[in-house]
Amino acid sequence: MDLKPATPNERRQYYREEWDVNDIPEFIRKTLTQREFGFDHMGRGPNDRYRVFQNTDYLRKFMRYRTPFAAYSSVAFYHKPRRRDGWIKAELVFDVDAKDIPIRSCGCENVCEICLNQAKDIVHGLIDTIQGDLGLSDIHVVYSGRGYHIRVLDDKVMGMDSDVRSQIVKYLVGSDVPRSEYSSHGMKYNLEHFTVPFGYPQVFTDRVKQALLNLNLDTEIDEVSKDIKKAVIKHRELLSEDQWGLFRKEIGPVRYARLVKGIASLNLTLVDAKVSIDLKRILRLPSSLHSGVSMKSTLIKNLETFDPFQDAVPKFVYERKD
């Protein structure tokens, strides 16, 4: 499927006669007054910002006759939108773009389905770790155009500042290498990242297995050589059984440590942590369309079986001619 841009006539067909408002998740909907609205009407990023929509009737006939190139709504909560005045809260949010994942195994420019999947495996990791680490459950997921937002509503969270939200961030991605040298009763021992089955070391082995298993010999790690890359790929078939020991003794130690600090730095780039820490962000709206595409920004019910390009493609893309 060619994801090219949306031409004028194409979404003014959308919003008037695909688009529905109570698309709009629940949990923005019941927020909507709280929340300020912000819009693109040509392509050169939100310029109509600090809208505030008093109920969903009003936001429907705004979309429908202005049939915006895009549409955003703030993750903060404020008791004077218009203004972004009287900070309450803010959702937690964690931003997964295909285009921008570190280790890729599609070498395509913009987005495809195999990077769209990738994207897609790595949400399923960072919600595992958000429920299971975190015990946050007020978790919604929206495919956004290009890749997927993770969106947490837990009040426990929604009223944490940049700092904390900075160190949740590189929790879940794993941008640290877990310290290995541990003491006990006078004694010191050595554990390594991947015999810890709990806590920050297993998150850490998780996402670097998710790398080395898309690693391609063009990958640049920061102080990893070709020959590296070379061995990761001709030995990682034992990471797929578990097998770190082994996989670590074909590496080579010190050569591994070397990998195993590259991957961490490239972790971070996982997600957009500036969306993550920016307290007063505005993301794409829910149901909106993602014009740069042609594809509809939806809220995922089922990830397991959530498809793009079944479930978030516009009707206008099937008439097209050309």
Contents of the next structure:
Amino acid sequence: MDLKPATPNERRQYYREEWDVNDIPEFIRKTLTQREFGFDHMGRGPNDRYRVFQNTDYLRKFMRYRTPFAAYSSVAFYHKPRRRDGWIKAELVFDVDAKDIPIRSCGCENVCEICLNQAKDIVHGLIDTIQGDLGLSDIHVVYSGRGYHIRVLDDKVMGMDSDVRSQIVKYLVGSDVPRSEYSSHGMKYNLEHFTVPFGYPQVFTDRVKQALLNLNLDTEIDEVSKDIKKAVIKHRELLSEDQWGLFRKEIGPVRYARLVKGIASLNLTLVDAKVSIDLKRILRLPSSLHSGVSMKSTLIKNLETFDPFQDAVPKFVYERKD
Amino acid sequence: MVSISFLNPLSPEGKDIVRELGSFEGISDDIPELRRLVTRNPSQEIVDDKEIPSNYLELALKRIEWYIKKKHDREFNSRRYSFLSDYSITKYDVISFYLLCQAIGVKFGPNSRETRVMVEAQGDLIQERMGKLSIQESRLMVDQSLAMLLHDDMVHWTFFQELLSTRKIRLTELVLDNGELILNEEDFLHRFGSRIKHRNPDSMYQLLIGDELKELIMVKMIMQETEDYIKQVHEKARVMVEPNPILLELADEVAEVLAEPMQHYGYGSGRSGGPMKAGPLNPLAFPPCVKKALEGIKSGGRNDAIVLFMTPFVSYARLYPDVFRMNITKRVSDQDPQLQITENEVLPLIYEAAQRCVPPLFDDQPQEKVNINAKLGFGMHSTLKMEHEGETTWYTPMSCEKIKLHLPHLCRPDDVCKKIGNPLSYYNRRIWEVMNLDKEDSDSEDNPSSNNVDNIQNSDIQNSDIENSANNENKNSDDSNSGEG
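In place of the form predicted alone, output the structure of the form predicted together with its partner chain.
Now the full complex is given, and it begins with the chain already shown.
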């Protein structure tokens, strides 16, 4: 499918014939008056900001008449959203953009089915950790047009500041190599991350596995030579059976340490951390059109079965003549 | 038997001791019993009788002095402070702890260097004291303390919000399951036992959680409570009448003890004291991230790299490299009254970096020049004019932590990076080395290797006083939050 931009006419058609204000997820509609809205009318970034809608009808009319290039709403809730003042709390958000996945197996220019699927796998992993380790709920996944937004509305975390959020990001993506040396009663012991089947070491192991299985010779990793990458590719089937000890032995312990360190620092770009730590971010409005690629930003009901090329394509794309 | 208040003076036992004392009356009177306890301690080394604390106030100062000397004095002798780990001084120690917190709270407030030192000193002191206990004793103490601090058997990790926010603990250090922090052995075995293969679950518990993690959480929580207490005192003092002069005097003395290392031991890389003076920029001392940004940003993040990262770094490095140590907010014109240096040295370097971006930043985004002026404190205007100064704040340089998140492709740490938390601290550390090297070079011109900056051996003196305050970052990210890309 060709991901080309939508014309002004197509935008108009979308907002007048296809889009319904009730397609906006309930978690946004019911907090409408506390959120700031922003719009991009010309395709040059969201510079029409500080908009507030007193009810969905005003928003509906605005979208129908202005048919914006892009629409956004704040992850933050404010007492005075018009002035972005009186911050109450903010959703905890993770932005997985298929274009920016650090280790992509497809090598495409923009986004394609392969990297979008890879993004989906990453999202699955992150959600498992958000629920299983961090014990959070009220999680919504939105297809953004080029990737996925995970939006957590659990009150346990919505009041947290940027510093805590940055710690959460690091935990979820596995950006610190877990320590392997432990001591007890004066004795030193070695426990590699893959021998600990729970907690952060397990998260780290999962993320490293995901990266190694997708790695190719062109993947640039700090201080990791082509030889190491070749060895990884040669032996990585061991990882499918979780034979980590053998895998490490094949790579060599020193080179293995360098490899996981490199991957840990790449992991930091699995999500766009800026989005997660920004307490006043505006985020693409689910149900709105991503005009750059002519796709609908879509709230996902079932991530397993969601297929962006089926479920997020606006009608006008099928009606295109060329 | 050791009292819990010896580790945590804010515990109910500790509060009882304060209540018993009642008032400030007689607070500076001699306490012969305290002197006796100190001199009686078998591991105590006494060089001069004046070193023996003889009242609460002197004991309070000894606590701070111990910490400062331990950190900065190469000739530090721990035996001269043995009494600090002797639990028979508990009731005096608790009072001196409260005096310190109150003095610092009243005079300096919670965001001061004095508070940071007090909180860190308390953390170190607890660890020092724990180290002197038997394993059984220390386990008992940790369990009792934690029971008191955590209130409940099951604790959700979000309970540690404050500790995480101040980076006293890292989320990745905790063992979590379903949001709950796992500390108890039975709980651990119940949840993870069946998953553990080829290893003994009991010993895995001992290694991953055991004494170490519990102790860490206890220490950090007491540190946080200490910080919170100082904050409370500060807030109360603001609405109350005159503080007790004894506290103000003690606060001044604390400040004196803290000033000492600057005079005697020097800060940073073994350099010989004195404040960091502003001077011409020396690119040899730039950290790797700045060097990389100067080479030009090729892909996304050009604006952030130039406006949010380079502008504060270059301006502070040139005009006010001491900002974190001084902890005093200034304006550009305080350091450069005619704005000549800013116009002729600071802006050109920033513009050069912008020009090297691909595509050159100002080609498609000329408005970023205005944003650069804004980050220098001159409002949203296209030229630097004194009348606009103060409309915005002069942004302090981003910490390494923030750079890793915002501009991960710039962060290629070298050995010096491991010792600092902010690129400006890197610059301050290296500029001394580079300058000394220049000097050496001119002293002995037949030494070719001394010109090679990479050959410099880094001194291992702790520099944490400087970079810890680097946490003081601009929280107002209003104008930097664009929409999702």
